[in-house]
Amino acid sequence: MKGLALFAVVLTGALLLYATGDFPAWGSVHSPANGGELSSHYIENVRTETKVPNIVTAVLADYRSYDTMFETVVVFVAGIAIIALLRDFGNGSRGYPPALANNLPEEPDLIITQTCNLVIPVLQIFALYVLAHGHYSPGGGFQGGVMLGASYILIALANGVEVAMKAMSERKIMLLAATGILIYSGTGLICLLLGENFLDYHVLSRILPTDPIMARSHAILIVETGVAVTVAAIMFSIYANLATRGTLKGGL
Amino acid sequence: MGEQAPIAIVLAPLFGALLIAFVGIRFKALCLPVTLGALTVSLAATIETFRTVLSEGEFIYLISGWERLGEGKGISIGIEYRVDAISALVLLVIAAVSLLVAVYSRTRVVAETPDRIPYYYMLYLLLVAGLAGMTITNDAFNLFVLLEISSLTSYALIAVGSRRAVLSAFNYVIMGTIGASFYLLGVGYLYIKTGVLNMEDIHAVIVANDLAESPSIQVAFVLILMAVWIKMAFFPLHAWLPNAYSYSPTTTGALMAPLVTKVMIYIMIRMMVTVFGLDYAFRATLGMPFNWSNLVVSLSSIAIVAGSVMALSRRDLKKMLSYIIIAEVGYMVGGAWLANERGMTGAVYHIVNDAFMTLCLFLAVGVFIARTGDPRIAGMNGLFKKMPITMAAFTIGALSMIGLPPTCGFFSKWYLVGGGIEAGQWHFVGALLFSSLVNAVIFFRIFEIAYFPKELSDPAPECTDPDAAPVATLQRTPLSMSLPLWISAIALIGLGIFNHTITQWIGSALGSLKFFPPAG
């Protein structure tokens, strides 16, 4: 079996290497995915057409916008298959072994809660700063929301994920995480409602105060809010669920 | 509303999950209404969309509005949809299922998974709403991400269940995983080398740039048909499908075996027809001294003869079933590669049909096993007497298996069987037919079983989960599982009586293409 299992690898390896052969010159700014005809028009037009300066942003939240509201909801489906999965709702149904009793000294440590609340609101400011600034730098919703989300899990590392919970709670992680969703596929409804196809966003500025072009920009920052807010929240109900197996008490 | 009918197929089921995060976390009894509300807006917007194809042919949707670039077709710069009509048969499949599972569903989750019934139902619904998108979408990325989408929701529905079903589960994940690192591998490699992902202008590339003898597009189609064959479980990849079918909770089975592996064989189809075209499908060898179709047409005779035998030996209901899934599977990967029209037709007509056959087998297993509560086919000991209707639709399942006019078993089958002639691969035949012959031995066997009963001497059920909460039995088969059943039964004769409408149907998306039969 394991003979068969390494002739497979091999195999895949070497198909792989194959291929590799055929490549264009690394960097080329000839290659297809460099110069061919879709890449130009994204590097010529994206100011023109999105009034967008990170190319980046505007192809993912724009020109391939649909694929981007889908990465947010495999984040949803993750957050909510573990918590089908994993969640214990007090019955013993799932048949796991019994939690971790709760091994959180009596008193939480004086240095390293103080440190947590001096890095927390730094940390949090930070992830909006990343989330906004994803029109011109690296960034944007998905990077901010794991920021938002570590923060959360920070808490819960220093005081227990009881303490976080009040900040935090499943009701308002489910609700959060669904409300991003919404946010970015609601703008794509209004759109639609609008009277053009789904996340057409040129359409909004009818409700915004701006030209079709700059709605493009303001869409995006939308769209990108709602993925920090799936994203953040998802991350934290992911920790909570597996470092308590479930029970959503004690502590690591 | 009529041209934003395609975009609702699939966000009709989104915003359903999403209002069952709002709304159905804290009242359970809303968590059904919504999901059969979802699909059956899904299902209407399927509908009108269908019609649409009827009247002006295959038509584009444009996701965010981004026109075409270019003269003539052009090239893609944002997402789009493309519906033709093979497209909206396999949507209308999806979405009828999926509605009919979701009706049978109201008695079993409650009893099945009590407190998780909300989390199930959003789980379903995305499930749903990825098959719908991975079948409507033009973009080569775009399929993969929502394959993610139903990759994840399907393991997680199947591991809600037993914890034999964890275990199922979990080899389910690994396979799957790396089936779709292939898939996305392949993407990336035919990305390298055209610079495009929407599957046209990827053909359409090759085509212009005489890219048919490149290896990273050859290695690129060998990666993207292993990841298709993986999550369809065709013989020899097929080792996750059995447990992860048998152990799941009902609903997740009857939902899954029609669907999953039915949309992988179209997603297969689509990639040989529009991203590599069929000339290419046909003859690429990757210099290797084979051609494609005779390779793959022997390899679905090895899956249809190994899952036929190894169906035969199944105590299990479910297991059995499993089994004759993965040589079905073969005799639409088989009727795929035949490479002529009446192969092709076959095999697309075949996905149709066999969603409904296994939808009506499955619901009628679950009957059983929630009235008998014993999944064995010992279990089934007298049930003709005890429960006549629920048989009689079983009965009629059981036939279009083995493929007996007027169920559309036999018409399908006969389109494959006369594609197998037409190539001359007699042993794609030979195995057709011994697989009905199998198929016919397994059920009369089980219509023996439950017309004579008989006093059973081992009551010990093979496949019991000592840990899992037990399930009462049902004292009456309730309506909400026996009206999707009778559904699914008639939907067997209906299609079996209007095969000559379907397959010109199927023949109209077909019809312009060219078959490259090889040669000798």
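Between two forms, the rigid core is defined as the largest C-alpha subset superposing within 1.5 Å. All values derive from a computational prediction rather than experimental measurement. Positions refer to the first chain, counted from 1. First, how it differs from the form predicted on its own.
Relative to the superposed rigid core, the position of the CA of residue 242 differs between these two forms by less than 2 Å.
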Contents of the next structure:
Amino acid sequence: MKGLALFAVVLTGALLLYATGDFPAWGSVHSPANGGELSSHYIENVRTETKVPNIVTAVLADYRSYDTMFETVVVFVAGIAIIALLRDFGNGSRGYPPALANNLPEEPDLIITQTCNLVIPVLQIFALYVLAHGHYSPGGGFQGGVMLGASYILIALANGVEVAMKAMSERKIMLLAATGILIYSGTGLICLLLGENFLDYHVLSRILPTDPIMARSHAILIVETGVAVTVAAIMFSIYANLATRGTLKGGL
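Just the form predicted in complex with its partner chain so far, so send over the form predicted on its own.
No partners, no molecules, just the chain.
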């Protein structure tokens, strides 16, 4: 079985490397990304149509919003799959790897714990900044969500998964993950109810105190927030289940 897996990996890698020969030269002005009609439209009009200087954010959350919504759903489904495969509702005896089971400290390390207590609030604030500032600089829902999830992982690393689960319980994880998707899809549903296409944000100007162009800008932040909530919850859930072998007790 290992030989078959190795063969599949090598074959796939070889095919991917072979396909790179079709890529345009780095920085070529004749690259489809530079000279295509669609790319040119984004480059020339994105700021006028969305008031978002960051083209990447505008494309992901507005022009290509369907795709990004389903990417968020994929993250949610991945979390559900991890839980379905690993979650153990037994007595929790498998929480620690056997090699560590007899060498656990009685109390968390004071230096690590206090350092994390100082770093975690700063990390969470910066995560919100990355989320909100995605309109103007690299950032957005996925990046901010990963950082928020990492802050809870730091709590688990410093104090144990059970302590982190008091702040982010399994029930809360599932509620937050589903809420993030509902924020995204609900925004699209409101657009439908207002008589326009799904995720066609300009129509939100009817309920927001702004013009249609700024409504698109505000809606991008709304859906990016939904992305961040789902990513943060699922990221911590995946760590908690992997680190404790599905028991949500003990941990690495």
